[in-house]
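We begin with a single chain expressed as structure tokens, specifically the form predicted on its own.
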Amino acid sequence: MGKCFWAFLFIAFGFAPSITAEHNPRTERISGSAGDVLEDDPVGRLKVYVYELPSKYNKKILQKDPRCLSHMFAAEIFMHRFLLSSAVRTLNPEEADWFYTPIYATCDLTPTGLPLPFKSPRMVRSAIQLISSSWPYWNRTEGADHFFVVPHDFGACFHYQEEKAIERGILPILQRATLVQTFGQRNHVCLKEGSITIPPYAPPQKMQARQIPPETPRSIFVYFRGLFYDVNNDPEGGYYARGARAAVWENFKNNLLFDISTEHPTTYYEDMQRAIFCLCPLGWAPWSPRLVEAVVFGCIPVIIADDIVLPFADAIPWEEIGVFVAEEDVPKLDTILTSIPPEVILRKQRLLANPSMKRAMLFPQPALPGDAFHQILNGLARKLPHQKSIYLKPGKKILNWTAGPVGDLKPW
């Protein structure tokens, strides 16, 4: 506890007599190739053709439920808007490197705001049937030079429960396309090779408006707000978050270093900016908006999700800005965090304070250089040029249009 107490005072209240402002800058740029990749400019490196679909696939869906604009799955909407005015857009499909199909497949919410993915497979199939019969570009590769934004819990498996998502698998008709998705977990059927993992949407303007002065002391050691149990969907406990969240509560609910609760206060954003460590445990899926919030607010993310594939991992140095804790080691969280040397904590904070790190996690309107939109484009550009093998001989078919659950084959 002595080491913990010293580290806590050191970081929270600035008790660092041996470190001057000159040798302890507020921000630090990640060195080497990762920093260069983070600041890449995709303009001039790729051209994207945006299919013009009937509004029933996008705008009319949003008109029915404007809540989709602020939902954590809203990246599919804002990516569409961004591309329409982006310098990488081409109106000539013959010169396009990539083709984008604007479908708002996650904009189907319950009265309480939970997403319903059950119509999504039929919507996607319908859109692909349309573009494949109206343009020649899908048929020449069966989607290998097309990308789709699929920000569901388990991506293009289109289900919010993992066991059912695994049973469904990725929608067969998307097997050759590049998927841009929030879900990322190694060795999982819902993440195929070549996918681009992105952060969930978090409202940039709202977060910006809740910024507090950067010199505010970080007087909270560990912070978390959210569910520990999901009694409605997992009444017996242990399945939700693979028991990791329950372990956090059972082990640290009375620990004074841990500010954890199910309550979501109005000062949530401000509290994160007063915390040193912010827990980012898995829920039903390995990812959550807390990861974005922690980075934006300079709170060191404590990532508790075995085998997670993190957003833009080739550009963001997650090992250097975060702390990874195995799910089985949750009972040792206090020992793990209090054992981190103060100088290591300070460096993580300096890296997190770099504006380029924060910008890469957000989908701002209007877009900014280096933001999440541009990181997606960077990911697509790095996959170019396409291999000649993706182009099929006339009449050749690889995909099975009748594969999948019977319900997915019904007209949309």
The other form holds:
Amino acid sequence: MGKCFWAFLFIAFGFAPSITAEHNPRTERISGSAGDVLEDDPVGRLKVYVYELPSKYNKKILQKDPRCLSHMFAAEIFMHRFLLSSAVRTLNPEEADWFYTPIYATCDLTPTGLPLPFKSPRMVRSAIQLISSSWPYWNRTEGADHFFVVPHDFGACFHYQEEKAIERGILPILQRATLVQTFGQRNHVCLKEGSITIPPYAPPQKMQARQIPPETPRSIFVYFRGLFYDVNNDPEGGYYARGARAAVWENFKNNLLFDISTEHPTTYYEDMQRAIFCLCPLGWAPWSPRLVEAVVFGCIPVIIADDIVLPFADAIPWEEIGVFVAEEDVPKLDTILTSIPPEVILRKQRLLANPSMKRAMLFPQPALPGDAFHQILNGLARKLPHQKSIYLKPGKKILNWTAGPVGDLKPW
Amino acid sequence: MKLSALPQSYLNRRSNSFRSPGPLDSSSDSAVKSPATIFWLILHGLCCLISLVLGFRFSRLVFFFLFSTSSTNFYTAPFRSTAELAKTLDVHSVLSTKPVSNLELPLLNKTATNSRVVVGRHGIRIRPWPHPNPIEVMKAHKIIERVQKEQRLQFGVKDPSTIIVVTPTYVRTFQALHLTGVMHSLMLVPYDVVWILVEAGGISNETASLIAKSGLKTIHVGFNQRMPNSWDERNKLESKMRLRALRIVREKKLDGIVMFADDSNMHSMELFDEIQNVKWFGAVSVGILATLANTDESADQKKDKEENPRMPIQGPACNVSNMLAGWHTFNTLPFAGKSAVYIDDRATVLPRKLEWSGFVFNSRLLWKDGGDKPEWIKDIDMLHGDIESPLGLVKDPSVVEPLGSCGRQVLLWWLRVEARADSKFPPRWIIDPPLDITVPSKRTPWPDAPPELPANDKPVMGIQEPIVKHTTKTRTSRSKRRSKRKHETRTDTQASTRHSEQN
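Having seen the form predicted on its own, could you now give me the structure of the form predicted in complex with the partner chain?
Let's see the whole complex now, leading with the same chain.
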């Protein structure tokens, strides 16, 4: 009898903390399977083999320009570093599920810091030629179990201008590989089926350093800082952001609820923490680091980009966290935002306050459990096991190695 | 992508690439030019020349008239035939000078694989009345309020206590000015407020009507003594009035934090958040704005020599380990002999050593039955005389908790500004009936030009213009409301010019 009593007490105390933990009023766990997926641990579920490429593909490029470590395309470099020391790495390629090729394709920067994609196709081609001749793993699947990190504007289309990118299409030799990219738009040439969308790189330390006390009241209703008209390339408007940013400006420049301007304030991060909604409209490409910043600072992202595919869309329920506004509804943005019931807004803020949500958007060094690196690995793990059909008979070729513009075929 | 991080340069890069596509851009490397291309180039050059002459991109109008199929402002179906032409024409945007309105017809490029979203030029949608809708603005403010309330619930003070505010007041010209300020501050406080107003001279309709609009829970009591005219006496009476209020707290067993808000003080909102942290008896730093009254005459020459006189602070002083070590009080020596004695003197009004408003305490200290009261609190019924400051309520001043990061934050400001004792103001500040006959001020016993006024201060007359214009035959002079004689007030020159004669 006494033993039963003690056992009961023990069980009761065991359960009590878990019950109380769920009722934390500040954050809300993303319910359903999506919440668990964010906290999955990829270790043990997949094995990645990292090719040893000559340093001219990675280290030398980085040495030439260390700015690549801090711009928004830095994910490719940090992914390489993470994989080198990760527990999922295997040194035996025979047991690997996925193969990673470390190429820093976005590290050719102009003097002002913007990446030029003109040499990237040739670089990738040359790297693939190397791995297909030195290892047998590319040829046996023609890259179907390989993945590449291509964080540039339009992913593996390797151009910053959308029309040209569409014209080029995805690099033909990458047609069978899995692409890990920041660009995501449905029914677009540059988004292949099965690609993994990741957030752009945002410096975690800088954002951590600029936190303000959480009791500072959020007094800005809508916040945005950035260009509305790209005066150098599209002065009349209409091309840039498909006219959506210009529409935001023209409709709401007189509205005091909208704190929008093109200025570069030093208190940008602090201001975001004092805002309820942060606009994340498309620019020349639909993705932007604003989404990451909004999530980290607890500001509800208002996404104005038709057909956009957001990062880790299969793991994060973006509709519950952010507000999606169609580009044609931009003139009614104030009506849309003010008609959201306050309970819904509070729920979104609670979901955003969840630390696992914020971690999933960042690339911290050293890596933390649940961060973007792990989400990428989770995404890769979810695609396993590979179908038998990807393994080709020896000698069979599907990819056309000479496809694409003539300039791409030059050696690098 | 975030273009705020990619300034001019990126854009330059893009335009650079247009200008020098040869060696880099591998896509446009066709060396052979077909006749079609040449034809389009010539046509394009022609259009450019014409646009140069006309001053705007007339090609758009041409396409509008030739190719428009729908009458909407926005999308039209993509035109594959004109795709190349549209691309080449729009790429070189050097000639666009005319600002384009939202009715521009989009020229669309070829689309991607049956996507709803098309690349190319889009219209900029502007609604007919792009101004804020007041109902939506109100809704947005309600949302902001709700979010802030939630923030306070989560991060702010847990279990906030009621704030019991004690204010002694009396009817006078400046009462409306001061009391409105305090009232508005209290209306903004996010916690429950009980406002105890003790009025010298009994309850009056003036005060009652002022506070009626506040929406706060008020306790308005009268004190059967008129406010005397000297500052000393006034301070003494105010102390008595405050004790009266504390007795009310005891009688009604009000629970909360007692603070003293004199009606001419200014309070910051952080004060109310900070005093929630008091356990039993706390003190905050008060900024004294006493010296600002008389900065003319003597101070003018001296100002350049001495450094900026810092504002004196009254409040707790802490040592290095953030424990209460002493008190900052007001240094009255520089003002010896020059301070105001009567309420309407033009000299500096000095605070006392420690003002009541710098102290807050838990109302349970006043309750009769023992409970968990600490033993260092004196019973207010046992006080024989009046007390100068709330420190008289405690036996041992070292138990006082310093608030506001140990007195480093100044959370309220003390100031005493009053009009002359015999200054008149319209009851309830309503001019009713509208002035018809004006009485020259010569009848009043006030001197016209007080001897202390400095030379550069013109004797300003006609300070308070009655707003209601009245048809009067007497254009000699208007009744002057001499309520603000103590401070130099520059009225609009309009008023002084209208009164040519200075009596």
